[in-house]
Amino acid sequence: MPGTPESENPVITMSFSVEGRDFKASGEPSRRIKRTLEQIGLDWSVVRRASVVFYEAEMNIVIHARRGTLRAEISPGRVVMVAEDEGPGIPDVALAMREGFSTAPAEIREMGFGAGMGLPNIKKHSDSMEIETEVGKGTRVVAVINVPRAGGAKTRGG
């Protein structure tokens, strides 16, 4: 299974385990880790693409699972998004993919959730992703965002 390239070992790790349904709570794993990049003194632009890419991946597991694990793996060069689930999978990724195709049910739309912009928005607010799922079984999404060198960086508002 895809995840941390060997060569560069994360620094930081965090871990949260998602529930199914539970919009009370949603959305905190994701505050959490755009806090950690914004106090390690990562690029705003960074930051601002690994919090949707969080998020949105947070929010799959939310709507769509029973229960999964949203995990952050930061390294100088890259912000690793590892989620994995316990849900149906994906019947279909490349229709998954498409901007507005959504399997959520009526209930969860009517809440302003399940636009089908979950994976879209994934794929393009990181530097590669990868899904590997199992109908029946659940999925794996793996997107990494890599961290411009030093002195190319650009902090908000400058």
Second form
Amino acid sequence: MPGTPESENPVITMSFSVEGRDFKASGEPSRRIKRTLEQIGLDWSVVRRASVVFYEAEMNIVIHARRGTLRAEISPGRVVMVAEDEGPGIPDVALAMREGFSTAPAEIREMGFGAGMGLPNIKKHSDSMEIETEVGKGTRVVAVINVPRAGGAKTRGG
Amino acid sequence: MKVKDIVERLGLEVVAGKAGLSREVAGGYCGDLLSDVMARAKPKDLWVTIQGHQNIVAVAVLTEVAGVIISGSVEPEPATLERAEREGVPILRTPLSAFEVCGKLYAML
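To complete the pair, please output the form predicted together with its partner chain; the form predicted alone was given just before.
Starting with the chain above, the whole complex follows.
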């Protein structure tokens, strides 16, 4: 029905633990989430935006934190990305959101990471984003990607 | 045009991912910052980079590029080749600079 808010109970939840500095496994959680989004038949544009959001959040844990979890909560109206980590936290969130600002060390930058685009990319490719962080403890990033319904009021395929 | 046609015409060395050589190529992207490539590369692009570490394979899979051209005679890490082989992502090497590869690729597509 038009105007009816989507259920917030996720239909599918996927959760992966992510280890800091484990570049060997990195990318795999994002990729499995992406494959699931494709399998349930979401629009390419949603899948593409979600890929960027999950990958950037995953790499933030790999680059900056000791460990963390990457979670996808998928419901008919939206895809929610939750990244929680145990790590250094972000002392100045506004600064971290500024494109080009990065605290990544040189050896990470040489790999093409740490360009100061991670959080801005998550914001740009999601419909809403929230950061909770505590210096010395960790960071929680939640980003929501809304799934537009085909044909407005009709459900998919209707 | 397919990846293998470009391999032939540019004389690229196929170092991994032969299984993906018949993929269709529709465009290209050049970049070494992975966040930039994640945000801008399109499916069926050929991605030109000087990064040789294994994370390029994850980015290639997520962006669905047709393959990766490593320019400037950069030697990819063995882990990159293993991962690319597993995923069937063509990794193509060339002594040409990124500028030269992109110029030639642009003219072909």
